[in-house]
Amino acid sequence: MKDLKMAWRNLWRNKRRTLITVMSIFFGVLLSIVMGSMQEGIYGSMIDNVVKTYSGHIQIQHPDYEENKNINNTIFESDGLIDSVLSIDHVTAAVPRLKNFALISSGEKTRIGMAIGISPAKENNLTGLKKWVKEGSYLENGDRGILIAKNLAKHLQAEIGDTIILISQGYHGANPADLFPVRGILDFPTPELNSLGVYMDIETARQFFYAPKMMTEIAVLADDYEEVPAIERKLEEMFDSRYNYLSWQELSPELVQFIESDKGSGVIMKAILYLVIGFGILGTIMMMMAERRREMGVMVAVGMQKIRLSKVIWFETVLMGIIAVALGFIISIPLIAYLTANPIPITGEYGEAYAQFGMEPVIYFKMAFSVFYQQALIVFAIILAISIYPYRVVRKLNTIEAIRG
């Protein structure tokens, strides 16, 4: 207690020295929080891209659908089913879809693609489908027409107003075939979606597939991907094993793999970052110890135990760490909040390169509690490791030499 008080007094009595050390730790905390939040933000926006343009965070499916993507493995849209999904905390949208493979023909040309039945208004809420309509118009509720993805339209040489023939497999062995006018052409930011298939109103799809009230999936959107496990638990609680619940990780394993490998290569970057931070802090601590050699020598000469002196200095180091980490939080919380709300646009050549790969030319940040406490813990661990240094200096202090100065 006395030692802590002595340490606290020493900090305030040498404000310049304290400020330099606190600042060196503070910048470390700030830097690592900004980097961490940026990384999370980039992953978040990548996940959002996939999740919000198509898959949703969770899909509710028939237990057998994942194994056998057959229109017979569908679920029934009972009254209130979607509403009860929507009632779960952090669920922002839940939309029904009915889809199956189909032969898609126009004139002489034929391709295989997906025929996806959607609820136009609800789907737009979840995936913002409407904004990808490049030509023509979006679907109305109950529309008899279709939207066709760009690359597919090109192959089929289909244009707005043309008629498309769909031939598919229907529910319980039916063999549907019908004609649909093209209402619009879709231009997505990702190539896979541009070759995927055609979109139609879900009621039109149900008639076509002879599958009234049926769905192949309910796509669920959460307000934050970190809430997905909680939502899944809740779904299991509500519906037992009546359905299969697939998270975005299971729906987009390539994305998960990419993020994992990116995190892996990021480890080296982070190691370098912490090394820089660590040596920055160590440098100021070493300076501090050099500056105080004589003072410490005098203290030991007049009768202060070395163990006590090192305790006081250890407290000083840790107190400075606490102050700096707190300061880092106070500054970085509003900063990251601002950057989360106002992502940084990438301009010039880099921006164009991003756009070419179908990525938004924007650096996103994410305000994640995990980033804050992880970075605080890591920086604090660095400080604890560094605080061994003053301890060793005191232990090895040669009193006579130190006094001579």
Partner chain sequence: MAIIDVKNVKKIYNDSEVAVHAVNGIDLSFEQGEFAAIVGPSGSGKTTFLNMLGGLDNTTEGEIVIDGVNVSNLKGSKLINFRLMNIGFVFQAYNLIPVLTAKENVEFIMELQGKSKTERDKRAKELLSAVGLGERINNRPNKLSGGQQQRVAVARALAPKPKFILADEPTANLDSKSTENLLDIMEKLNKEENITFIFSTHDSRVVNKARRVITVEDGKVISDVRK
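For comparison with the form predicted together with the partner chain, produce the structure of the form predicted on its own.
Partners and other molecules omitted; one chain follows.
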């Protein structure tokens, strides 16, 4: 305890030296937290872009639908089902859809595509579908018209006001065929969606497919992708095995793959950052030890044991580390909170490239507690490793050379 008190007093005998050391560690902590928060924010933005374009964070389906995408494998929109899903904590939207493949024809042109029945207002709240209508108008509730994806419209040579023929297989073997006017043309940021098919009001789709009150899926949106496992557990508690629950990871495996590979490169970048931080702190400690060489030699000469002196110096290093890490932790909280509320816009050519892929040209940050404690712990571990250096310097100190030095 005496050694700890002595170490604390020694820190403030030379405030300038202590301040330099503390600040070098502080900036390392701050930089690593900002980098970690930005990485998590970018991942969150990418996930949001995917789930809010089409899939949702979770899809509730018939147990057999994923293996056999047949309209007979549907779920019944019973009273209160969607309200029950919406009552779960962190669920912000639950949107019904009825999907089935169909032959889509205009004149002599025909192509197979997906006919998707949606609730126009709810779908727009989830995916912002309305903003992708580049020509014509969006659907209204009960609308008999359709929205058609751009590439499909181009292939069929269909324009606003033209009539499209849909032929499909309906519920329990029905053979629906009908005419639908084109209300709008959709221009999505991805080629896959631009060739997907047509959208129609869900009640119109139910009439067409002879599937009253049926849905092939409920797309669920959470307020944070990290809440998805908890929501899935709650769904299983509420509905047992009546339905199948697919998370965004299962619905978008290519995105998961990209994030995992990016995390791999991120580990390398962070390793480089920690090396820079470590050598920066080590350089400061080495400078401090060089300045105090004569002081330590005198203390040993007047009777202080080397082992006790080395403990005092070790305590000094660790105390400076604790102060710097705590300071970095405290300062980073309002900084990350501000950056989370005010993300950094990307302008110029890079911003245009982001927009072309349907992504907001913005660098996002995330206020995640794990980012703070992980980075702080890693930097503190680096300090503990570096603190071995001054300890060994004191143990190997040549008293006479130190006093002369």
